Amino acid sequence: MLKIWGRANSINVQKVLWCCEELGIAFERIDAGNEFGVVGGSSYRSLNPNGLVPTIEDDGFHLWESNVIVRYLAHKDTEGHLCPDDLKTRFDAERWMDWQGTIFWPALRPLFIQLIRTPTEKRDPVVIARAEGLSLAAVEILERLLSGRAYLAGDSFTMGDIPAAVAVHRWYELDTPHPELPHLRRWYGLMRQRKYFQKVVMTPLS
């Protein structure tokens, strides 16, 4: 059985858990990270030298980096539920996975840290204002893309939607301005209708 190390409320762990649920992959999850510790120990560092979550073990094979894990699981699925068969569509999906990790989450993460994990009296308004602007610029990119397609990589839900959706959920849940973005809102509504998005992602932020 697939093993997943990581706390269930981690954005990166949620990507993997949601992917597993969509693909019907049985897994055992082991609490790790933040209050659970584990990640600083030598045994965990031998699996993941970064000391971050998630890490998976699949029949003796260890893998880390959440978006890579999602790709791996999607590629392994012989039914092709999340990994498009068409090469261009597949790499379109992969593009948006990389974009979430390099553009969107780095913009949103400081805002998340300030509004969720920082006491009110210690929050930095300069950091918040900058993160709000960068996060809005990122979701506006999605808004423009989604004006011409149902999902990030075309007409069907793919692995490309997973990383962006967990980040968009956090953006909408934060106490920050949310301008009307009808195409993003429509797509986000499709995510919220998915049973396993509800189960894995729609949980209290912490």
Ligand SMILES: N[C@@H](CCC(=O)N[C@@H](CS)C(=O)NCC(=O)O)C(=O)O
The other form holds:
Amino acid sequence: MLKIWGRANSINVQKVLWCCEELGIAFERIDAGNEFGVVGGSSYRSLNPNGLVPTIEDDGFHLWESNVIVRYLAHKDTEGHLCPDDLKTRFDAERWMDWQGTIFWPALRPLFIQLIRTPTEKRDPVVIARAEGLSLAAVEILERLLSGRAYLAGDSFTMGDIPAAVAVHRWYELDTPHPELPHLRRWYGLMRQRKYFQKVVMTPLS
Ligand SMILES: N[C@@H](CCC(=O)N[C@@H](CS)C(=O)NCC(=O)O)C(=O)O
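Could I see the form predicted together with this ligand next, after the form predicted alone?
So here's everything in the complex, that chain up top.
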């Protein structure tokens, strides 16, 4: 059975758990990271030299980097539920996965850390203001994209929606201004209707 190391409240672990649930892949999850430790030990580091979560083991194959794991699982699924067959649609989805990891989450993460993991008296208003601006600029990119399509890579739910949706969920849940973005709101509503998004992602931020 697929093994997944990682605490269930991690954005990056949630991508993998949600993907598995969507694809009906059975898995065993092992708590690791933050208060659970594990990631600092030499046996974990031999699987993932970064000492971060998630890491998976599939039939003796170890893989880390959450978006790559989602790609791997989606591609491996022979039914093709989440990995589009059409090359251009597939790489459109891939593009939004990379964008989440390189643009969106780096913009939003400092806001998440400040508002969720930093005591009020230690918060830095400069960091918060900068992260709010960069995060808004990122979600406005999604708003423009979603004015012309139902999902990030076209007219159906794909692996391309997974990383962005877990980040958008955090943006909406954070106590930060949320200007009206009707297309983003509609797409986020579609995510919120998904049973496994509710199960894995719609949990209190911590
Ligand atoms: N680029 C990596 C980043 C992994 C990462 O930063 N994971 C965080 C949790 S979201 C982590 O391991 N933090 C330290 C910890 O939990 O101990 C990925 O997408 O998998």
